[in-house]
Every structure is written in C-alpha cells, then in structure tokens.
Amino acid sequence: MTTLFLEPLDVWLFRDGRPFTAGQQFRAASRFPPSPLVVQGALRAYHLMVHSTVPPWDAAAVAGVVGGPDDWGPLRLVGPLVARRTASGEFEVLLPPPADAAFPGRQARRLPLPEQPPEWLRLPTPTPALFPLWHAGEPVSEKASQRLWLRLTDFAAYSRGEPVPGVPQEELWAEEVRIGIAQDSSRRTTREGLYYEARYVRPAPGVGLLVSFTGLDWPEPAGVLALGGERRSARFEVVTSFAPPPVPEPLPERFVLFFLTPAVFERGWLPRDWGAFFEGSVELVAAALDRYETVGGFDLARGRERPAHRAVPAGSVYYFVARGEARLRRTSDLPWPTVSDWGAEIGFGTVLIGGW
C-alpha cells in the first residue's frame, strides 16, 4: 500500500458534476475535496506516462496497464481526505463536517442520540423504523452558523457526545473567482456572449489531500503530477508515518458509519442491500445527511462527459444496531473500508466507524 500527500503548486480546479458547456452555462463551480474520480484519473495517468512504455494512443494496451474507461483496472484506493502538515512534520487528517452535529461557537457537538420512535410516528420509508435524532418538541436554541471540520484525533471524543474544537473552512482553503471571455483566435477578438466565470480552490499552506492506494507500482518518494481541471500541478510525497484508527472487529452493538467521501447508492440514500457490506445482521435505525451531490467527470478516452450520479454527500452519518455479532466486509487491505454500490474500488463511500 502507498499513501500520498498531495500539495498544490498553484490553485486547483475541481469541477462539480454540473455541465459547463459554452453558450449554456457560464459559471464553473469548484468542489473541495475533489471526488475520488479525479484522484484515480491523476494516479492512472501518472503511472501510465511515467512507469510504463505503453503508447497512450493504444487503447487496448492502456487498458491492460491501468484499466479502461469503464473499469478501474488494478487500482484500489481510499480517499481523498483533507489533511494538513503540522509544525512537527506529521499529518493531521480533517474529517468533513458531520451531518449529525451542531456547531455552537467553534465547537462541534453531536445531536441527541436516536431514541425509539413515538407510537404516533409512522413513516413511509423502506426501513421498518427510523429513530428521530432529537425530540420533535425540543426547542432549538442554537443555529448552525458555520460548519466545522473535525480532527481525526477528536473523533472518539465526538462519538462519546463530548464537544470538540472544530476547524473552520477558511483555515483550510479559499475560493478564487477568475473571469474570462472566449476568444476567436483567427480574428484575435472576443466572442460575443461567451463570458465565463471559474471558481478555483487555493488551499492554505500545508493543506492538501491524503490518499492511500494499491495496484500501482510507485517507486518515487516525491514528485509532481497533474491533478484536476486544466491539469493543475500537485506535488506528491509518500507518507510512511500515517496510521488510521483500526476497524473494530466485531462491530459494536450500536455503531455509526461516518462517510468521509461521497457514496453512490442504487436507491438514492439507501444501498441495494446492506448485506453486501456486512457479515451478520444489522439494522439501520437513524440517518443524518444533507442533499445529494452530483458526481460526474470527463471521459478522456471517449472525449465526452461521464454519466452523472447522485451521491450521498461526505459527512453523512448512518446509525446502526447490530443483532448479534457483525463485521464489516473488507474487499481490500486498505486502511479505510468503503461502502458504496458504485465506485467503492476507487474510494467512494470511504467510511469511519464510530459508536453511539
């Protein structure tokens, strides 16, 4: 397994899943951290160009080395996760703002734990019972003014319901808006009606992305690769000291799946079958999630947009109860498990296990 820390050498551009076609849409929004599709494309492209002698125009040979446009090939990865370098040179992983948190001041505090639904509550949901995360009549005294990121080292305390200090987004990155007008190169004039606006991401010094993967030989301890839109540069460095928390075996009786990256499920916010991800009997009893994200990308092999997928966003939290001994099914030896009907091989649905 190889773990890389990616740092920007300039601004980055990671498009969201919405189309950006000249004459139809003038604003290109950016998302940070990017979708796992972006990182898998960058790693495969670097491996193909630097570590192999396969001509890039030979589609069959390329597919034999890194996989084709419709499969992931030998690459298996988890992440990307936001991380930053500390003063001691270590790497600190930042977790996305949990959907089950309130943010009073600069702290993150978990909402009251799920309780048995009242007798009068009947929900037309595909699960037999969904527990509310707080009483319907409970007065709301604190509004979430700013969503905060969590340090990985604080997650255990957060799971115990303790308030923990959060990290505001402006400490991690800023957006830069740049404006352009399409040009007619033959006349050296601007083209009428083709104004556009692109939003770039500028991470703070020391802030970058952490990703772990297998399936690609990666002998260089450091280097530079192209990442995201406009092939912006990223410096990579092999990380040897990072150790994520172990996955509990067996799972606690009451546990949560905290999604660190988006997950694509066949039934919207629910997978085809939870049994595909667990050994043993588990029951979903509550969930906290925001509106869906659109995940797409550009298919370089075919020169067209990839099909868009609706995804459960990072930060979503699903509460489970294990009926007897249960374990999470592992499909690789990567440090983080993944739970997603699509794209789990390349990091969609990267989860952290907690208790409640």
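Since this is a predicted model, take the numbers as computed values, not measurements. Numbering follows the first chain given and starts at 1. If you superpose the two forms and keep the largest set of C-alpha atoms that fall within 1.5 Å, you have the rigid core. Compared with the form predicted in complex with the partner chain:
- Annotation for residue 243: C-alpha shift under 2 angstroms between the two forms, rigid core superposed.
- In the core-superposed comparison between the two forms, the C-alpha atom of residue 179 has shifted by at least 2 angstroms.
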Given for the second form:
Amino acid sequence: MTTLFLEPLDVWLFRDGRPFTAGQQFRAASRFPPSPLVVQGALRAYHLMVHSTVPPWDAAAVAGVVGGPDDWGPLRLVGPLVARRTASGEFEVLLPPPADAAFPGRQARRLPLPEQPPEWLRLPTPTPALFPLWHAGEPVSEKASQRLWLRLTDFAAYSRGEPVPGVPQEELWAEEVRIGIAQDSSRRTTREGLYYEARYVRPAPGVGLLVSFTGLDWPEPAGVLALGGERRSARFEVVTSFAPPPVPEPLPERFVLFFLTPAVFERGWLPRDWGAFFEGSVELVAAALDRYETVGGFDLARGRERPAHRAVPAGSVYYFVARGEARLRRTSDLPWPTVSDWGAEIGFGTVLIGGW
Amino acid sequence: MAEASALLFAYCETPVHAGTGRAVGTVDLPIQRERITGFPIAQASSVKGVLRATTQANGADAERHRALFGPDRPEEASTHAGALQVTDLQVVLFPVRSLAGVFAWTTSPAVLARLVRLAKLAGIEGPVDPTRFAGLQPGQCAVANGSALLTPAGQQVGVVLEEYSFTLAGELAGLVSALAEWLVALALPQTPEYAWWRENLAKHLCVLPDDEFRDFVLYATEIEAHVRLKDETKTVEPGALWTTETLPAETLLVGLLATTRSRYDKVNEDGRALLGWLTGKLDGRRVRLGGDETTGRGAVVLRVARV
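Can you swap the form predicted alone for the form predicted in complex with the partner chain?
Shown next: the complete complex, the earlier chain at its head.
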C-alpha cells in the first residue's frame, strides 16, 4: 500500500458539474476537496505516462496497464482526505463538517440522539421509522453560520457527544478568482466573446490531500503530477508515518458510518442492500445528511464527459444498531473501509466508524 | 505527471502588468496576486499562452509544438492532452528603493522555501537552507559582506529601504553570498549585457523577514495614473482617469515546467526530449508577458534551469 500527500504548487481547479460554455456561462466554479474520480484519474494517468512505455493512443495497450475507461484496473484507492502538515512534520487529517453537528461558538457538538425511539415515534407503521436527531424538550443550540471541520484526533470525543474545537474552512483553503481571455496570437488581440472567470482553490500553506492506494507500483518518493483541471500541478510525497484509526471488530452495538468522501447509492440516499457491506445483522436507525452533490468527470479515453451521478455528500452520518455480532465486509487491505454501490473500489464512500 | 522538470525564471526588464481586469480596491487595474499571501504572480494560463505563442514552429517542429502544448484548435482540444505542465510564476526577487545603492533585490525565507521546493522538483540542489533565515527578527535583514546597501543608522550600520530602516543579522552574510552565487549561475540571463547584474546581485541582495517582504510587495509596486484625451480639444475626457499597477522592472519570477512523454500519436518522444527542445527555444529569449505591450510593458528575459 502507498499513501501519498498531494500539495499544490499554486492553485487547483476541480470543476463542479455546472456547464461552462462560451457565450452562455462565463464562470467556472471549483469544488474542494475533489471527488475520488479525479484522484484515481490523476494516479492512473501518471502511472501510465511515467511508469510504462505504452503509447497513450493505443486504447487496448493502455487498458492492459491501468484498466479501461469503465473499470478501475488494478487500482484500489481510499480518500482523498483533506490533511495538513503540522509543525512537527506529521499529517493531521481533517474530517468534513459532520451533518449531525451543531456548531456553537467555534466548537462542533453532535446533536443528542436518543438511544430509544421517543414515545411519539412508536407507531404501528409497516416501514421502520428512523429516529429523529433530537426530540422535543432537548435544547439545541442554534446552528452557527459556519460549518467547521473536525480533527481526526477529536473524533472519539465528538462521538461521545463532547464539544470539540473545529477548524474553520478559511484556515484550510480560499477561493481565488481569476479572469482569463483567449488571444488571437496572429493579431495579438483578445478574441471576441472569449472572456471567462474561473474560481480556483488555493489551499493554505501545508494543506493538501491524503490518499492511500494499492495496485500501482510507485517507486518515486516524491515528484510532481497533474491534478484536476488545466493540468495544474501537485507535488506528491510518499507518507509512511500516517496510521488511521483501526476499524473495530466486531462493530460496537451502536455505531455510526461517517462518510469522509461522497457515496453513490442506488436508491438515492440508501444503498441497494446494507447486507452487501456488513456481515451479521445491522439496522439503520437514523441518518443525517446534506443535499446531494453531483459527481461527474471527464473520460480521457473517450474524450467526453462521464455520466453524472448523484452522491450522498461527505460529512453524512448514518446511525446503526448491530443485532448480535456484526462486522464490516472488507474488500481490500486499505486502511479505510468504503461503503458505496458505485466506485467503492476507488474511494467513494470512504467511511470512519464511530460509536453513539 | 512529470518525466522531466525545469525551473523557468523570468527577469523583468520593464514594468510588467499581468492584470486581473478589475478590482474593488484603490487601484483600478491591479496585478495578479495570490489569494492567501498577497504575493504577486503571473498566472499559469498567461505564461503558457506566451510560451505557446513564442515557440510556434513549422514542419516537424510544429508537431512537437502540438505534442507539448496540445492542439491549437479548440474543437480538437479533447483529442489529446499536451505534455507540458506550467505553474504560476512566483516572485523570487522584488526590487525596493534603497537609501544606499539605489535599489535592493529583496526576498524572504518563505519565498526561498518555495524556491527550494521547486528546485528540488526540478532535481536542482539549493540554493540555501531557508530555515537558516527563520531567526530574522522584525526590523532585521541579512545582506552579504561588502553590500552596496549599507548606510549609517545611528551608532551602527544598517539598511534603509523606502522609509524603513533595518539592522543587520551579521551571521547570515555568508548565506546571502551563497544565495547570490546560485541565482547568478542559474536564474540571471547569461548574455554579455547582463554582466553588471551578475556582478552586482550579491551587493544588492537583501533577505527580509516574511512580514516586511509582504508589505513591500503589497505596497511598493508601481502605480501609474492614466488619462484619455479628447481628440479634438486635447483635454481629458470626463471620467477617463484610471490607475494601473505594475510589477517593477528588475523583479525576478520563477515557475516550474514539467513534461511527460508525448500523448500525440505523430510524435513519439519522451519528456526529456520535449523539454530539451522547449529549453532550446526559450532559454535566453526575450518575450512579452501581460498587458500593455505596445507601451513597453512586459519585457521579460527567460532562463530555463535544468539538470
């Protein structure tokens, strides 16, 4: 397994799903962190171009090295996770703002979830009812306008319901708006109608992305690869010191899946079958999630856009009760499990397990 | 995604206006800056456009040019990606008015740390360990022995830049000389007309603490006022007064060029060969970067440093 820390040499551009077409829409927006699709594309392209001698225009030969456009080849990946270098040279992983948090002051605190369904919810309904994330009578502090990122090291305390200090997004990255024009090089003038504005991401010094993968030989300890739009540069560095928290086996009786990357499920916010991800019997009792995000991308092999998927956003939290002994099915020896109907091999639905 | 990398230095011979097109601040047409540090940059899309236009070629070279930069025609853009990756140009040396020696080339530990990081990616050692400058206190600076910037400041000798005086961190003088030597060898143009610059860089080089350097790059750029005259009366048109910011002449910028092997089926060359061809076309070349080139803005000399 290889873990890389990717940091920008200047700015990054990870386009969202909105159109950017001359004459109609002159603004290109960026998202951060990028979806796993972007990172797997960058790693596979680097592997193809630097570690192999296969001609990139020979589709069959390319598929033999990195896989075809519709399969992931030998690559198995988790992340990308936002991380930053601390003064001691270690890496601090930051978790996306949890959807089940209130943010009083500059702290994050989990909304109090009752262990038993409240009295008014015990209805003879044919479908199992989910718990509310708080019930009447429980004082809930008003949501702060700014959602905070959590340090991985604070996650255990957060799971116990303790308020933990969060990290505001502006400490991690800023949006950098740039104006661009197209020039007619023969006349040295600006081309009519080709004025655009792009919103780039400028991570703060020391902030980058952490990604772990298997399946690609990666001999270089450091180097530069192209990541995201405009072939923007990322300096990569192999990380050996980072160890994520172990996955509890068996799972605690009351546990949560905290999604660190978006997950694509067949039934909107629900997977085809939870049984595909667990050994043993588990029951979903509550969930906190934000509105969907759209995951698209560009298919380099075919030279066109990939179909867009609606995804459960990072930061979503699903609450479970395990009936008897239950375990998460592991499909790889990567440090984080993934739970997603589509793209689980390349990091969609990278989850952290907590208790409640 | 690099097989080969090189440092691209751009030495500004005239003021450079790589603009943002609009502003809400006091300057109508400011220069491009990084969002977080406020340091001046020339954004990669401008740089790549200039490099592409400068190296346009015919025959076999035209195919190589396409392999590096990607197809010229937008409708062919998705057929293959270019092999070249260009970064923003970041500031390395920023000239500031000095009481002695006319002007100083200033830099800072953060700037040097970035330069070292880029150099390392290009496989180039040095120039100096930037952490050695971390001890610079506010109001202190480091210059080489025998610097032209030294001026009496009270009982001691110091450096006065604009209206700010700095005391010396004498123990860092050797390091400043080493930095100057590295820049002379790798960053400055090697042509005979640059002999004065190569000889004088060490005497005018000054390492400032990061905050002081930031203040100079924010507030010591050149601001020019422009008006537009009415043709008939030769008086100013109402509302036609605006200010333009430029990066001063004698600024040194740096970026990274990185290449992979070609993705274009008519050119089967590796990254080193493509970068070698590009280096031959760019090294020592005088190009125009940014806007207002017909009024003398944006003349820069390129220098490519690679191993």
